[in-house]
Each structure stands twice: as C-alpha cells, then as structure tokens.
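One chain follows as structure tokens, the form predicted on its own.
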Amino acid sequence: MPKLTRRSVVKLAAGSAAGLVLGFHLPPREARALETPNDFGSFLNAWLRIAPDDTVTVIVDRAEMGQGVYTALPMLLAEDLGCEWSRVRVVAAPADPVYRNVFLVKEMLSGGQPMGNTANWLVGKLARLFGQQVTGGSSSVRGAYKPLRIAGATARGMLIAAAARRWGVPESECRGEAGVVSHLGGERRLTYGALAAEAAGLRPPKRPNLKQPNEWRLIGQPLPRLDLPAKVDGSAGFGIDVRVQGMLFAAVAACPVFGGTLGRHDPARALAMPGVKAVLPLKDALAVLADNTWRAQQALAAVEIEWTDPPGPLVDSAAIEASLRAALDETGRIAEESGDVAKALAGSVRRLRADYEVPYLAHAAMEPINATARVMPDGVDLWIPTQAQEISAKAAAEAAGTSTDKVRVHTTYLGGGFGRRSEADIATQAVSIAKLAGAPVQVVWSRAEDMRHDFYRPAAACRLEAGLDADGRLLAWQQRLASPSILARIFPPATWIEPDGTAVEGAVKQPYAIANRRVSHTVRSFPVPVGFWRSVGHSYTAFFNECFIDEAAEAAGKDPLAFRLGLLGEAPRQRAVLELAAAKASWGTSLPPGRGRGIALHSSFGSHVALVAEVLVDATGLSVVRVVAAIDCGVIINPDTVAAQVEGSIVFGLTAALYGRISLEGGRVVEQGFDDYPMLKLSEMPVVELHMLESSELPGGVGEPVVPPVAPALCNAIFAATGKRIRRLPVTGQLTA
C-alpha cells in the first residue's frame, strides 16, 4: 500500500507528450503517464491529466450511476486548479487500492463522530488497510471535497512555479486562473497545457493554496453535467452496451431456492435452436450461450431443468414475519441507552405502544444485472457496471484461478445501483462462464432472474413505547428492532461486540432531546440474502420513528410540527429544515375533506431533510398530490445535481412505500418483474418543491438522505386525511374507499 504523506498526496509523473499527471505516490515502476485519456496502461493512480492542448482529464474513482459524480468531483478539482470547465473531460478510474474509499471506512469506524488527531490518524491507517474501492454511503462528494480540492490547488501551484521559473520572476507575482498562468506585473501569459510538461518535474507545494468561498467560480453553480450529452444521444456506454470481438451472449437461470443446486436437465432442444453455441452447467445455475441475448434467453426457456433444494424447511413470508414479531418480545442487544427508561415509563401519565413492520425490498434497477468477461493467459478483462471495483476484481480472480493484479476492471456507466452493484456475484458468474466457454462472454440477467436473486433490503419489525407526563412532554422512549444482519454476512467481526450498525442507524443518535432512551436490536437470520439498499437501515428506522413521533404528538394533544420543534432545542440544523419545509407547505392551514398533510424529519449521511407530503384519499383511492422538501446538505457543489437527486429519491421512496414488497413462498421469491413489483408511474408523480438551505458546513450526502423521510411523511399525511394509522408497508391495499 503506498505511503500517504502531505508531500506524497500529490505527485507529478509525465513526459512531454503526455502533459501533467497528478496522483498519489506510487512505486517508480508504476509511475508512468497516461498515453491517451482512455488508455491507462499500467499507470493506475492518477487524478489529473493536463494535455498540451489544454484538455484537463479528471480520473474519477467513484461509479457514475446517475448521481452526478462525473460532474461534482471534477468540479471540486477544477475549482482549485483554476481551469475552464469547457476543457474538462472525465474517465473512470481502474481498480486499485489507492482509490479505496477511506472516508466511508473512517465514518463507519468512528461512528460518524469527530475524532482527535491521533484517533483520526489511526482510523485512517485502518481504513486504508481494510477499506475497499467502493461507491456508496452517499460518500462520494463528502470524501472527495478536501482531497480533490487539494489535488487541484497543488497542480495549480506547480504550474505557477513552472511559469515563474521560465520568466525569472517570483511565484508571488503569478496567478493561475481560467487555464492560464499570468504575470501580474506584465503581459506575459502561458496556458496550463504549455506548462504541463515543465511542471511535471517540480516539487509540489507543501501547503497548497485553497481558494476561499468568495473566490469560487464553479462550486455552487448549476454547471451542465458532463455525462448527459452521451446519455441523451445514446453514445454512453452502459454495461449492456459492451461489445468485444468474438463475444458470445449468455442467459442464465439459477436455482430459485436460495442455496439450492442444479439437478437434471436436458440441453438437446436448446442446442438445436438457431445461434445457440453451448449449454453450460454451473453448480447452482445453467447458462446458455448464443450469438445474441435474445436467442440465448429463448433457448434457456426451452431447457427443462430440475433443481435440488437445500436441506431443511423452505421459508415463506408468513414464517419470517412471525419470527420477527416474536423477536420483539426479547430484550436484544443494546445499541443506545441513556437515563432510566423503565422508571420513566412507570412514572408516565400516558403510555403508548405500537408495532411496525417493513418487508424485504429489491433494488430493481432499470439496467438488469450484467457483466462481460474475457479470460486470457495474460489475465482477465472485466467490463462491469459496478460500485465495487476491488471486490469485483477479487471475485473475478478467484473465478479465473489467477491473482487480482492480473484482473483489469473496466467500469461502465451504471443504469442504477442503489447498493445492489456493490456485490460481486455477477463478476464471479461472468468470469466462470467465460473461462468454460474459452471466449469473451456477456451475461445479462432477465428481469425475473434479477428479482429472484437480489441481495434484498432486510425485512424488519419494531416495537416502540413512549411515556408522556401530564403536560404532554416526552419522558421516555424505548425501541426494539428485529431484522437480519447485513454486516454479519459481509464482515462478521463488526457484529461481535456491538449490534449491526446498519440495522440501528437512524434509530440511534436521534436529534430529539429525550432524557430516557433505549434502543436495542435482535438479529433474526433467514436463508434470504440481504445487502445494502439505498439509505440502508435509515430506510425503515425513519418510518418507525417519525410515524411514532406523530402518534406521541396525538397522545399529547399537540400539533406534530410543534411537538417536534419542542424536542429540537439542541439541533439547530434540523430545526431549520423542519421550519422551512413547514412554512413552504403552508403547514397549519386548512385543507378540503379527504386531504391531509404529513411531516417527517430525518438526518443521515451528513445531511438533514424535512418533508411535508400532501395526499388525497377519496373513492378512487390514494393520490400523493405534493411533496415539499427542505434540505441542509452543507456546501452545495452543484444545485442542479442536488435537485435531481432529491426528486429521484422521492420517486424511489414513494415506489417503496406504496408498492414495494418481496414475498416468499416455498423458499422462492414470488415477484418476477414490474407487473408484480411496480414502479411509480408518471401519472402518479406528485408536484415536488425543493428548498435548499445555504450552509458553510462540510458537504453532506445527497443520493440517500431524502429517501428515509418519504414513507413517514406519506403515512402521517394519510392519517391526517383519514384518521387511519399505517404501521406496515407497503401502503397499497390498506386503504378502502
């Protein structure tokens, strides 16, 4: 692992033809310049390339899956580099340990709490050692905000130094901006491209000069996204667009029961069909190879397959739900505790209790799971829409029987990720099939296969108890959660001492001032794979907490907004978004019969969000009319990107709250596609109004924080309109005319 120091954070390595390349320190054998923007060769650790024609190529280490990192991250670097936005180009970073998401691991190890210098250094070392190159946790901008700005400022300092040396003037008399270094005392000017090769041989400045907010020209501006032109004209390369010479196309069917294996099958009919090249048995799946995906899928459907179920009883949804409900009678492992909850509850004038439930959820990205693999004597090429390059490279190496340094990961655009593409099952499968086939193979799952073999958002249950005094003040809060554990599958040591942090996030560290509080968690394991789903545990703890806060407000005889504000004395940022959303939604004004407003507040991934949903419930059913959102996400890099993510999160959250449910019968997932796992339709989309608070705080996440409060705002609005409490999701089917 390269040693990172202040001086080695950025390093120049370039020849006169390649221009200026900026990256972390690498061993000399690897420190070679990029030959072209799309040809990394063995130079795997550059952040910035400046070509003689003044083109600035930024190598982005996070996957672009619609969230805008191919624009936001270059904006950070370009701001402090001082270049023209029109000259910026982007390429995806290769898989390499230097690109590990140190920020995300540090946040997990520290619990998101501030650390002293020594602790920060130690946690940083652990993060670099155990971390992964991964896009997730709404960490891309948060993690890149300082490093990429430093990288840009350092390069600018070196370009200025090169110009000053050439002119024989002090560096203090030179200025770098708009892609040009100019001499303040005269008319001399040199472009960055003309200086790049010379700058490559200079030492980076010890203290790069970062711009102050009043000097920003790019940060905070609604700059056009760099990835949009290609996505509009169809030239953008997603995983399913990859084409390699001699490539075959594979359709696969895996055992519909988790843990089952492939049994008897007859390939004769498939092999007789046009274009079919082979039928390949795997341990738990069958692959059919053909000259295009359609023919492969048709041939696969013609094969009669018998599956061997795993030993033991086959689970169904009813048994899972009963097990989770029973777990709520257990104390569980304590995740957070303060005061004396039992005493406070016993002394309360009014006590209330409610149980909540949420089901498994699929990711259901529009682009189905896919990857293209080529296994050759000199290594493996893997073209894949992935959120986790290193994990994919390791899986590919194991499947091919080689080492990870022989795997070349080519990250494509992702047609939706939401956490699903942090898994490496498709990398293993594609490489295994390509190795057997002896040819490049593209594997594209059918929609049914995608739905049946996800790593699902865990199902969860929650029991909440609260105690109020005679004045309606909240004295006690007890919360028992039960769910499967994601970390127990991915990294078991994380659950040996403490409860799974992803299972209780959003339930702990609430902004509400409640003196007596206890949160516990009980793990229930089922043979259903679980994984990260957009906003993870926050996706259900916000539903539990914010709906129950509304119930407590009703029991106290108080307005839901006023009740929340009374608990936010030490949370000014949360108070601000709550007040803003309420004001913009005209909270407290009357509505016609059948209409209702609901409010919800939640903080996650460094941002604070308040939503007000307005619904109409009449003889035709439920309509979500309007959603007013207020967000404090710290420094805003690109307001257009923030707006797009907020709107997309509301669509995502409403889809899950209204319709989302993965159910099991006989160990098999029932849902097969968008007919029985529907998405929100255009005709169902509410009016969305977004209000962003200006802030000088460090950037927070944007891709996930808006999802959690959607469900509780919706359900609280339904209560306001109908008087009916919604305590389990999805909503559909629970309302009658």
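Numbering follows the first chain given and starts at 1. Not measured: the values here are computed from a predicted model. In this text, the rigid core denotes the largest set of C-alpha atoms whose superposition between the two forms falls within 1.5 Å. First, how it differs from the form predicted together with its partner chain.
Relative to the superposed core, G621 shifts its CA atom by less than 2 Å between the two forms. A displacement of 2 angstroms or greater separates the C-alpha positions of G168 between the two forms, with the rigid core held in common.
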Contents of the next structure:
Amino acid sequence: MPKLTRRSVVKLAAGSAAGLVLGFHLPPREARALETPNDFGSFLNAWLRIAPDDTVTVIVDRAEMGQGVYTALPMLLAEDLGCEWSRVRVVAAPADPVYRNVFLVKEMLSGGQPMGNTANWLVGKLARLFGQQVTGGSSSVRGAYKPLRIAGATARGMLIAAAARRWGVPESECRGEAGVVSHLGGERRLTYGALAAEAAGLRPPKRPNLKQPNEWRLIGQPLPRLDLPAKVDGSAGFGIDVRVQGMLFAAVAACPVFGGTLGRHDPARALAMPGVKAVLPLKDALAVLADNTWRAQQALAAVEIEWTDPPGPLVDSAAIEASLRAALDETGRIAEESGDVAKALAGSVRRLRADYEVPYLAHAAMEPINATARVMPDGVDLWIPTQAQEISAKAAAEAAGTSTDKVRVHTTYLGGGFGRRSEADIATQAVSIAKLAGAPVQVVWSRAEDMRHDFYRPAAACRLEAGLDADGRLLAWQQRLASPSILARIFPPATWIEPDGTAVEGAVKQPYAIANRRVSHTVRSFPVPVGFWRSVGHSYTAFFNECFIDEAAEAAGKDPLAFRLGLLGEAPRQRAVLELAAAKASWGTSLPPGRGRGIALHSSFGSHVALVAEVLVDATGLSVVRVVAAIDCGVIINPDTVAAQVEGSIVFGLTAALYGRISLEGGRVVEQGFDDYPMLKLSEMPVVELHMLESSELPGGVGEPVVPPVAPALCNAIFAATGKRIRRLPVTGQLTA
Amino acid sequence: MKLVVNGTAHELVVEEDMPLLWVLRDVLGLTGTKYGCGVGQCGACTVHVGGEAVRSCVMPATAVEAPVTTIEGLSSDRSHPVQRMWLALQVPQCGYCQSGVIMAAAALLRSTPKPTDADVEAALGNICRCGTYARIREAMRALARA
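Same protein, the form predicted together with its partner chain this time rather than the form predicted on its own?
Every chain and every other molecule in the complex is listed next, the one we just looked at coming first.
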C-alpha cells in the first residue's frame, strides 16, 4: 500500500471554462487512520479509495438520516468514475475541513441568486474557511452534484494515466469504464483495483472529463439504497447501538426550566441501587451512570432533585402568544419591499386582513438524543448520530479541555435528524460526563428529556393584508411576521443588517407577481431555545402565504387555482407544477358533500412543489383522503429516493399541521411523549400520488421542500369542505362543532 | 431466570421489573431492537414472544414465558418474506423504527396470512417519524396477495 502523505495532495480543478480551482483535497487525517484495521485501498481523493480487489469505497461526508445520501452521493461519484455499482461501499467521513458544506454557505451569502465567477470564487473561499461540515438545508445532493462527479472523473483520469504509463501508450487511446481501463480495441485491460495504488501517486488531470447526461448509467436510475439491507435485519449501527470496551450507560435529567441549574440532590438512594456506578452533577443537569441503560434511568428517577430556576419571569404559552400577536402591531424590520404598498392598499377596491399563528414544534426523531464519548490522554473519541461533525468536534474539545484536532468524530446512522442533530449540546454533555467518569460513557436521553430539551421550531405570528382592484386583481400584499430568531442565537452578525433570513424565507421572493408588496419581521425573544426544523421558516411562511392567497382568491370571487395561475406569468416552473398537480387531482370536478380539495404551491431549497389535498370532514371528524404532489427538483439523481422523501414529507407536514404543538408552563415544556405530542399513524395515512417533472436544471433539494405546502393545502381543503378558515395550527380541536 | 432468545437459552440474573428491551439490548447485546419511548407508545421495541408481537419496553423480562424472537432472529439472511418485501419496495428511510415495524408485520402475517388494510392498521400502530406509511401499506398489500 502506498504511503499517504501530505505530498499526495489531490488538486481538483473545476470543469468550468475558467478552470477555477475547486480546492485542495487532502486525504483527511481521520480517513487515513481507517487504513490500519481495514484495507480500503488507495486514496484517489478525499472521497474515494479503491482497493486491490476492486472494491470502491466512497467516503460520504454527509449524514445518512434516512434521506438517502449514502446512495445518492456515491451514485454521483461512481457515475463519473465509471465503476461497477455492485463494488461500491460507503464509509462515513470523519470531521475534516475538506468536507465543509461550501454549497450551503454560498446559498446563504448569495441568497440563492446566480453569481459571477469572481464572486463565486470569493464566496467559495470564505465558505471553505468559515463553513462547517454540516448536513442540512436540503443541500447534500445540490452541493455534491458537481464536486463528486469531478472527483469521480478526476480519479478516472488518474487511473487511465496509470494504465497508459504502464503500457507506454497515449492516454487518449485508453478509456475507463465498468471498473476497467482498456486500450483501444480492448486487448489490454487492467482493473481499477490493479491500478489504484499507482494512480494515487499521479497528478490529477487539469480538465477532468465529465460524462454528458446522455452517457449517464446511474444518475436518474431508481437504484436500491445501499443502507437498506442493514436496516431490515437490525444490523445498522445507530448512535444508541455503539458499544465500547468498558463503557458505562448514563441517564440524564437537565433542569426542566431552560437556563436553570442543578440545585440540591441526594445521591444516596441512587448509589445504593444495583449496578449504579456514579451520580455526577453537571452545571445544569444530573447524570447517573450504571452498567445498563435501564438501571441508570431507574436510579435517576430515584434521586430527588431541586432545580434552581434562572432569574426573571417563567414563561408560558399564553404570554408568548400574546407577545407575538402584539408584535404584529409594529412595522418591524423590512425584509422585502417593492412598489408602494400603503398607497396601493389605500387605493384598492377590496381589502382583506387576517392574522395567523403557529406554535413551537419539537423534532421528535425516533432515536432519542444520544452520544458515546471516550476521553483518553491522547484524545477524545465521540460516536454520535450527528448532522454537524465539526461543531460536535469543537464542542467535544471544549468539554474535554483539548484541541479540536484531538477529537475523532465517528458518525453513526441517524435515527432521524430533521435539523435537531445539527446541534452539539449532546456532544458537550457526553464528553463532560465521560471526562468526569474517567470511563467511556453512552448518554441516552429519555423520550421526555428529548422532547423537553429540544431546539424548537420557533413559534410565529403573521398579519397579512391584501388589496384587490375592481377586477379582483391582487395589487398589494403587506405581511408582518413576528417570531424568535434562530440566527440571533447561532450567528448574531447575520441579523445585524438584515432581518433573520431563516425567519422570513418563503415569505420573501414569492413567485406571484404583485406590484406592491412589503414583508417585515419583528424579533421577539423568549427563554425557549429555537433551532432548525425541517424546512425552517418555510414551514410556517408557506402556511401563512398560501392560505391567505386562498382568502384573496375567495375575496376576488375566483377559483384558487385560476387566481394563482393569473399571478404566475413569470414563473414557468411554479406554473408547471401547479398545473400538473391540479390536473392529476381532477381540480374543478365536483365532490360529494363533506369533501373538499385545497391547493398550495411553494418553492424552497431549489425545488418547486404543488400539492392538492383532499379531505373529508364528517361526524367522525377530519380525514385526509388523498394528496397529489407535483415536484420540479431539477435533475433527479435517484427517483425512488425523491418519491420516498415526498411521501415522508407529507406525513411530516400533516403531523405538524394536525397535531404539532409544544406548549410552555412555568418556563417548562409540557409535552413529554407521543401521547401529548402525537404523530400521524398508518391508519391516518392518505393516498399519496407523486408526479415528477422532467428537468435539466441543476438539482434542487428534496428533503425539505415538500413539507411547507402540506399545511396550506390541508387547510385550504378544510375550507373547501366546511367553509371554515384555519388560521392557527395545529388543526386539532378546531373542527368540533 | 431462563430466557430463550432466537433459539439460544440464556441463564440470567436481572431485576424483576427490568424490561425485556433492556435485557436484549444491554445484557445480551442484541441492539437491533430499539428504544423509542420506553412506555409502549411507539413500537420501535417490538419483538415476538411465543410468536406474538410484544412491546418489549413494557414487558418485564421475568414475565416472559415463551421463546423470544428479535429482528436478528427473524432470519439469518434477510430472507423472511417481510424483509424481502421491505427491500423490494425500499420501505425504510432512517430505519430506526423498522425493526419494530417488521416484527409487528411478521407477527400479523403469521396469525392472519391475508390481512386487510384494517387488519394492518390495527396491528401496525408503530410510529415512523420519517413517514414510511405509504410503503408499509403497499408492502403489506403485496404480502397479503402473495
């Protein structure tokens, strides 16, 4: 095996005419360590190793949380590598700056608008310096689409060069395909595995030769997911399944009031219980360590703990909601403005106004929050189901009192993420406990702990005003939003000049042509942690906007579909999905009494989605009968994965719209489990029909964009069935007579 | 106490009220069975006891009087019809809840080889946060036809 050193730097050049250098891709420190126990073969670049037996190992730098990145990302690389798909296997990337999510930062800085080459280069530089290795923002495939194909094509070029050298023939006479480099007529052939060691020492080609779409063999195919065999036989390793020699199991209770601290507690009863090894006080929590999880949980429950509440009043839901509603009387900070909305409203023939609101939401991933940590003199090992390896490493280093380069992050499968696992609180906690314990420790939160110590989707309120002319045309749109700010917690500078973009996304850059519009936002802060929740701000702006558009259509005396289409003259992709969903759902045909259809359109994360929901409201209550979805997500890498994400997003959206509500009392979250924070079940699952538009546009995201339009499609359908407008989520409790 | 799991007999000393889930996971090392809520609400911990689907997080191990089968023992090579259908229709997403769903499905098919949609809905009340319900329903319909 060749020795890998910093000299074997792989320099990847972009395929663009400008020949922009994409970056220096070092084989990461941690991936090199993988060589010791496993012969994964030679590094061709940071994402690829090829073994002598032709096994292709793709190092995936995004977390597999069910969205299929352990298949889609290897498909991109394997496509341009030209290897046999059956030889591909996946390992999780370690934490390393080479794996930073450049795309996500670029999208944030550019606001999703195209940039010139110079701006693109500069923003890319900044992103590599200041970005993070993070899985989120439906960015995995979008971000990997070009770099991983280039990584594959670059490696193919190196393998071809190695073969050409060995044969003493020009590279142009050789080709790489199906895991073999062949010369001219194919008399001479060498497998990638036989060439990999030699190829790894060669200079990568300056202009990697990317395949044309008509040459693709993998992209666009519904390939079975590589991770699924292990997910039907129980062998897939989630965070909670990590087992380390000599490890202890910890149960933890943190102060139920956010910001509170641990007060008096008597560990005696717990310490007397079988298997209990230690009771460890942390600043804001108490940990009990035992020789199994259940014993730790039992012993924790046996400790009487006094908590010290933080100074200041203890919030409850009523006060938070009142504060958000009151904020709607303020203008707030302008997020987007065009025309003269005040004048247009004053001059309109018909005006309408409505207030909407949504509650805090928990992520409630099925795998409770957990991590396993081992603190040794030579460094820290952290096994963690995380969406954020570098942030976790930093948190672990701080907790252990060491430097980040001494932390080895081992990313397991994630039993759901939905944004919750982009936080590093559990890394801090697990490493702190392991350090105190002097032994490897697995911390697993109870379901109640998971629910009561989340970083919640912000509660939000919205006031919408619209003005119509005599012909029912929408002239003016004024939107005031009020919510806590996620970025004010995570990265305050992002809120200094502009309002928090994550709070207003989806309300701004609407596809509808409305000459006079203003969108503003007021921050209201409460002692409740807020964070990224699948589709973030879009999760509520789509509800506000698409329900209010329906109200405007009603006021205009127009059909909701026709009214929207009338505003979409310059938005062909949105138009297309809307028309497709409507046609497939037989929009406009009559339904029996008690039934209604609702339509909604929303664009986010680079994709465009229209939904038509059909509901039945009768004496037994509400049932969602059918949801027809149309999506334009650009080039589709794996259509079966797209379909799965659409199906799952509809469930996720319906769960939130029908049932989701986190409430506060005395500074604490009330909900503790699936009884008071219910999830949609199989018996409530509507028929889902999906229609994907063919597109040659760049890939859009698929993990999040279908969530936002679910609530408005549902609520518009409820209106069609009952005549009742739902302006507050969740729906539950609002349809009883 | 004696516990037979996946055909292997174990002699164990555990507390009287220790749930089967934790005996499987933390004592016997069978981590395929998952902890989701600990109070029998989500079904991630479903295993078979004497062929019946049981939520192992609320079943004391000492109360188990029949052989236990976990996801690891359903088949040695993913050849159980439910596992094969789950792969054919690509049911799982994150996969965390699927051991429990698969065990519940296998138990249902054993007692009711041709389940109706209503049978399936009644037996598979498991929570799947990723929302794989559409595929679970399709897979169960296909298995009922088989």
